[in-house]
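So this first bit is one chain, no partners, the form predicted alone, shown in structure tokens.
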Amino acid sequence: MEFKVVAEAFRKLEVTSERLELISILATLFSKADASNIHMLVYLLQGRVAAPYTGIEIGMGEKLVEEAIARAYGVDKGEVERMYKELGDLGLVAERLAGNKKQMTLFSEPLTLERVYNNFYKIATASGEGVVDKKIRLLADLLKDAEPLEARYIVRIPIGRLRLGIGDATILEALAVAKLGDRSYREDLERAYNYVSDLGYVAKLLYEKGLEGIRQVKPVLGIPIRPALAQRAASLEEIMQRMGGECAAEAKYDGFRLQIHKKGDQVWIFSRRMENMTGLFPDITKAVLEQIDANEVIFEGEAIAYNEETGEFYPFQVTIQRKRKYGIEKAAEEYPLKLFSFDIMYLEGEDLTPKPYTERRKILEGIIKKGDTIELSERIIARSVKELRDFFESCVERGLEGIMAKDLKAPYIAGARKWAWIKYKRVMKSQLSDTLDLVIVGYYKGRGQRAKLGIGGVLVAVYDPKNDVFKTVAKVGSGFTEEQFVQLKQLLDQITLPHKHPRVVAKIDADVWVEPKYVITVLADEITRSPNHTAGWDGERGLALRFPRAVSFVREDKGPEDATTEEELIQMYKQQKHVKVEEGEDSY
């Protein structure tokens, strides 16, 4: 496939603000690919060359890209820097220089998708002596043969600024249209993706083996399963009602959710975002080898730092200090971890995800040997609201976050947020306040005292997984320090857009629109009706937060699709103790 076909599709995606049009453009592009290159196309759409769990990143900073541009077009690096200041986009710099080449490569030839992908893969995996020069040369090699539009996107890929407005669900839906002719097959593709966490692999499998191959995907050791997610309840009574009068209630720990894979003496540790974190937790790896009585297993748990002297658990702000690249051994000694295991998905070649919770828990109990690091999560089987409340209060008194209620008969539902799991945290005891994880979709320029900062607030949204869009719910202007506002603006200015993102549904404007990339935690006094916001829209009004304030900076552990969902927001609104749903209003 010629790369100019890809570049032209990227151009159309960049200027498109409607999601259905995005799917149409993508499906048309995918229909031009085949089994040999569809995975390359999907990875480049994501700005990558491999699945996130592999740890293979293109990893070129702006300075190296500037050097490659200068080398490719025979200009001084200072000129590239001057043009960057003028245009504000290295992709546009490369595009302009490619259109005014001072010298043509004698043997230049049209770029192909395969050549572009392979060069980026070589950049991502380059190592050894002269690695920096090798990366610059590989990128310059592409730019020399690139047409102006191709150069724009070739430069944007390594610095992570494609700005195409494409989410995982949108790619899956477009694949379903391109190969199977119907968007409804997205569910089959999504199921496979939830097992292997690799869009490129799913696309290649679809093109090679069709729908039948997709439906046979099972868990694989060393490849993370997308984690099951919980719904949110506003009362213990609601939990017991939804669970049919009986459920398991597990202690909810405020730490790192980790997925552990073991095959013989090899151990992999993945975060909830499917990042390979094995090297960060040598104490967990050692404990898995000593305490897990299984040759091949995939299980998960919550790791939390604790004080060995007092036996007390540290708050998350302390646990997060274990996530570091340097001083790992010292951190492990200073803040040892306990891993509270709560589920198992695979054992000795068998996929356990279809089995009910009670069977999985029994299997899990059978493979954990006594030791200092790995324990089973604390739990009870509750048959009344009183039992649930007593357990919840016991957990909170000991400094835990709350409880997780689980349907005794439910399978493990990878990558989905279902009522099989329901979380209930201590903050939910308040009638009016609860925290929400919200996605920043735009920001407002500072006024008054904040004029010097260039930012005075952010527009935030909840996630609608059914339609793969983000719907606005609030403007947040308080809770950040001046220093945090400065840092936030620096982050957001790297992902600005000339128009509202096609996956954002909004009735109000932002001064500056950005990609839905960063998540913040917000606390509000209550959820109210508003004609200004689109979350929970009933035809006339949506839902909005009253007096919202940020209680965290950017959440590194959560991506945009991990944010609070629209359904959760609606449930929280309906369950506010002071809200009486008016007759005819309950349309959800």
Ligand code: AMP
Given for the second form:
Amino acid sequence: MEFKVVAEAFRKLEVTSERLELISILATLFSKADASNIHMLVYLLQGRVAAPYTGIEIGMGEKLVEEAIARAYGVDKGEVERMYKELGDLGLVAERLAGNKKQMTLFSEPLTLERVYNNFYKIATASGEGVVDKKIRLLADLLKDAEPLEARYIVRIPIGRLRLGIGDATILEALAVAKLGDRSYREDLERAYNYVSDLGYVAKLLYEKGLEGIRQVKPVLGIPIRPALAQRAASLEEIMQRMGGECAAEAKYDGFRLQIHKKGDQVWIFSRRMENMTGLFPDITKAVLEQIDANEVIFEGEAIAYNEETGEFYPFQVTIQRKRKYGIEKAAEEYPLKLFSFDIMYLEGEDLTPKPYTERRKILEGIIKKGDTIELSERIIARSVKELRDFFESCVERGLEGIMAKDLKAPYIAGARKWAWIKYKRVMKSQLSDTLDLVIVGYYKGRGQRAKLGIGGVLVAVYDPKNDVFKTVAKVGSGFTEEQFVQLKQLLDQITLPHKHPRVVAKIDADVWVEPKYVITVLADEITRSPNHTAGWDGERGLALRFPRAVSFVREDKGPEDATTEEELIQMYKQQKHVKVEEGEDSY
Ligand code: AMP
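Mind giving me the form predicted in complex with adenosine monophosphate, seeing as the form predicted alone was just shown?
Expanding to the full complex; the earlier chain stays at the top.
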């Protein structure tokens, strides 16, 4: 497939602000691919060459890319830098230089999708001596033969500035249209994708084996399953009612969710976002080999730093320190982790996800040997609200977040937020019962004091998975330090757009629109009705946050599709009313 076709589609995607058009452009592009190259298209659209879990990233610094541009077009590096200052985008710099060059050379070999993908794959996996030069050479090699428009995108890919902002669900929908002729097949593709969180794998399977192949997908060792998610309830009474008078209740640990795969001596550890984190957890890897009595297994648990002396759990911030400051070995020694296992999805070739919770739990209990690191999550079977309440109180007393109620009969529902799991956390007075994770879709330049920073607040949105769009819910201007604002502006300025992104639904304007990419955690006092925001729109009004403030900087562990959903927001709105009526009755 010629890369020119891909570049032309990228150009169209870049200028559209309509979601349906986005799907149609993608579907047309996908229908030109076959089983040998569809995965390449799917990955490149997201600026990648492999699924995130592989850890294979193209990532090249701007300096190296400038060097490659200079080399490809035989110009001085200073000239590239000067043009970059003028145009503000290295992609446009390459486009212009390729245009100049084109007038001078008579012919060059047309680029193919395969060649572009393969060079980027080599760039992503290059290592050893002379690696920097090798990367520059591979990129310059592509640029030499690129048409101007192709050069624009070839440069934007390695510096992570493709800015297409196309989510997984949109790609799945376009694949359904392209290959099965109907967007409703997106559900089948989504189900498969929930088991093997690799878009390229799913796309290839679809092109090779059709709908039948897609419907038979099972978990695969080494490829993370998309984790099951929990709903939230306003009261323990509600939980009991929804569960039909009986449920399991587990301690809810405020740690790091880990999905662990084991095949013989090989262990993979994935984060909630399905990134491969094996290297961060040598202590857990060791414990898995010692304590897990199974050859092939996929199971899940929450890792949390634990004080052996006092028997207390450390707060989340301590648990994640090993991601940041500390040397891994040092952190492992100072703050040993415990892994509280709570589910199992696969054992010795068998997909356990369709089995009911009680059976999975029994199987999980059977494979954990006694040891210092891996334990089962603490749990009870509750048959009354009182039993739930006693357990909840004992958990909170010990510094835990709350409880997780689980439907005894439910299967493991990968990738979805269902009532099979319901979380219930401790609540602070005069605030909403929970924080919201919201996607930044634009920003405001700021007035007065903030004007000098160039940013005074951000427009944030919830996620609507059904339509795969983001709907605005608040402007957030407090909670960030000046320093954080400056940092935030730097991040956002790399992903600005000349118009609202096609996946954003908004009634109000931002000063600067950005690609929906970054998630922040926000706390608010209340959810109110508002004509300005589109989240929870009832035909007249939407929902907005009252006194929103950021309680986190950009969340590294959450992508835009991991944000709080519109449905959750509506539920929180309804639950808050409920709580108000009952105010005083509940002591927590
Ligand atoms: P939240 O992040 O507040 O939506 O709560 C859901 C998270 O709670 C899961 O993603 C897990 O990381 C965590 N968690 C802690 N304890 C448990 C448990 N016993 N069962 C399931 N999830 C748990």
